[in-house]
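What follows is a single chain, given as structure tokens, in the form predicted on its own.
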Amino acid sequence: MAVKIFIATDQLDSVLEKLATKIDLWIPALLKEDKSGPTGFIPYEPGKSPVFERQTTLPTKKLLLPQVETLLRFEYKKDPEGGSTSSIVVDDARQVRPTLVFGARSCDVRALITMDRVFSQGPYVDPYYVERRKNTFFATLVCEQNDSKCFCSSVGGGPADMEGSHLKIVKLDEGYVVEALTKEAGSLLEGLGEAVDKAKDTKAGKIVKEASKRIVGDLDTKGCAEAFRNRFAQNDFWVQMVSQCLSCGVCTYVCPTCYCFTITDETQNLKGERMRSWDSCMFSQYTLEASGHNPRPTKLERYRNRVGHKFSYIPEKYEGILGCCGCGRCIRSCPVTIDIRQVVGNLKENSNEQ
């Protein structure tokens, strides 16, 4: 029988405080004091109120792929007799602790399907990502509301999609019903909340059922890969689609499935660190080669690559999955209101015309 508890609204902070003694806890919260300002996932602190009413501005991506991280530390050791460098000592910098993300959205967790295929399957496995993935648990909210930018149903998800989640959260007027979806998650709920009575369980079930039926977004992604190939060389089309773009890269930074990064060595004297940090295919220097040649010199090539990556390259390489989870963050955050749904829709319209 599934472990299920009820948390009254006025008891939420108390329960989260207890939960934080069991595991590193992250919650969606305001990043500034302004209530209408940006939100993101931060480590839980007593008294810090979670923001469940709206999707976070920033995704959960940084918990599994930090914006900046140290991959390893190294030190050159000199030969005490000869004085020359004779060896290098390398220290793996990984420090991973079990973590629970309380209040994720289904689109955030669905994005991990793409991330998992890239970082943990195939011939190249990223041990940093894999270890964090194994130790990160997601308590996912059933979405009762969505805004005009959401289109999760168009890319295989939905408001009540729990694929990849460990706990399900259903918000009632008087509190939250939290259900464990895995055995490990069930142990996290021990000693928390109270039993769920029949009335609350019935009410929660109705909310989940209604959310499961709701279709969010009407973008038709079928045939996108072929349409992209047909449109690839139509520069006039791409000029029209990207004419407003500033190449600021914000769409890639708020995207839960964008994973481009760069690696640099930062050294001081004989010691140093190898750092990995986020990069963006929308930046002009991203593909700049040492020779000075750049295969994507203009924003046309860069934005075309971004659309192709989401709706053509990834589906073809990873057996049909899309590189988009329909969260709509790129649309909300774009300073010039470029809407990727319109681009994809236009991409398919008369795509066979040359």
The other form holds:
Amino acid sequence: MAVKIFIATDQLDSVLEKLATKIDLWIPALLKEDKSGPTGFIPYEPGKSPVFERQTTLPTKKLLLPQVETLLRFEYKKDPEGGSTSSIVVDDARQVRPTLVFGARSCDVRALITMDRVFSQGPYVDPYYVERRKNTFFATLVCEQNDSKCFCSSVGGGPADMEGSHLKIVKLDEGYVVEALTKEAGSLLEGLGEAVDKAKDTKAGKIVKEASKRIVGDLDTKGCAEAFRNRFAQNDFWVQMVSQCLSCGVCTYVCPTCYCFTITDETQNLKGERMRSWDSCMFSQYTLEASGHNPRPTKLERYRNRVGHKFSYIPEKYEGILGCCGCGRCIRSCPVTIDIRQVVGNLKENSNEQ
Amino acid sequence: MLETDRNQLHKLVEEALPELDMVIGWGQSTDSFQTTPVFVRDAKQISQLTLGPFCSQNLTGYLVKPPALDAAPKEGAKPIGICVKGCDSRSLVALIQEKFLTRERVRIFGIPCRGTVDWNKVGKLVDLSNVKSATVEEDVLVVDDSQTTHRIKLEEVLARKCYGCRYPNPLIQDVTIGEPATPRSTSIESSYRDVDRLDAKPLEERLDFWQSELDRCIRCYACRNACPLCVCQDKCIIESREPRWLTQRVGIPEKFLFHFIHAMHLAGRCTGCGECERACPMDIPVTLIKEKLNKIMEERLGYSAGLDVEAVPPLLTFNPGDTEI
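Since we've got the form predicted on its own here, give me the form predicted together with its partner chain too.
Now the full complex is given, and it begins with the chain already shown.
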């Protein structure tokens, strides 16, 4: 029997406060004192109310892949006897604590299926990611707020998709029904909230059923990998699709699935840190080679790579999964309103024309 | 009125297109209310062109940012047509002043502007997630979210820059579409109200303000790339890896440094088009930093960028006999 609790709306803060004593707790919240302003995930603090009414501006990505992280610290030590010889002391800076994200959405969690394939299922296993992934739990809202930019159902997800989630949250008018989906998550709920009565359980069941039936988005991604290959060298197509691109990094930074990173050593005197930070295929430095040659010199090649990576290279490499979770954030945040659905949708039309 | 203006724009573009390489203008995006830049090369595309308070993007950056266009014209190359509002025309003037373009290279479709809509402000009044349509009726924005029809005064939801706008009518153009607009501001004082309001606060408060605002920055560089005068492009000091001037870290000091480098590189060049602020996904008032610099330029040097093609920007020249500095 799965553990299931009810949290009345006015009890939410006290329940979260108790939960925060068991585990590091993150919630979706306003990043500016403005109810329609930008939102993102922040560590819970008593009195801070979660924003469940709309999707966050920034996804949960940074919890698993921080924008900047120290991979290791190093220090050169000179040998007083040995003249020019020196040794290097390396210190792994990892510190991972169990964390619960309370109020993620299925699109955010769906993105992890792609990330997991890249970081944890070989051939190269990323210990930093793997350890954080093992220690991060997701309490996911059954989503009722999809808007005109959402298309989760088109990329294999859906508003009630719980794949990869540990707890399910259903919002009722009077509060929240929270159900553990794993044994470990069940223990987190111990001693919290109230029992769920029959009426509430039925109501929650109905909401989940309706959300499961809802089809969000009408992008047809079937055959897009092949269609992309056919379009690859059609310069006119890319000029037509993305001439308005500014080559900024918004779409990649708000994307829950974009995982590209760069590694740099930042050193002062004899001490330094090796850091990993988000990179963006929209930036020229991303593919700049040591010779000075850049195989993707303009935004056309860069945007083409973004589409190809998500809808062709990833599905071909990883058994059909897409590099897109359909959250629509790139569409909402683009300063020139580029819609990736339009580009992907057009890949197929007359794809062999030229 | 909008309908008449749009028809006039279509007619003028249709007449001019055979002599032009392309016309850059605004068109409907996949969204029911946001516009997206369109590059009209074919007469069939002309019907996509639109104008009015939704046309927020400043398109002049495309003239100098490849590869949509060839900035260095080949022998016999046709001019490029571009639609500009008052503020956009100032960026064009600045680009010509700095010799990124020649005046002959562009055919300018000037559009007197009554202000552009800031959708973040509309979002405070209407839930934008389910908007079915948005239209403008005279000075009212009509938003239909399938349940209710909201009627909002345009004056309440304009971009911040519009309230201090002294130049709603293009300063440089070949043709004008529609009637001239009345400036909302006619003085330095009323153009820099937001700067004065912040300047009136004690230093600590100002520091707190900028720290909390810039803390949200995700270093996506949308502000930089949307700026028509950020002309260094892929050679930007912020990203240069050899030498590496700035760390990859994302603490407030690094964000501060980025935004102040951006602003300082625009000192005496920024025309206040507000693209940096509009492009910001995190709602940071980044144009305000440049407005402060613009105010200093006006007060100390009597110079305002992008007004006169012949003028020499004071920071792009020097006088060896100057005793004031």
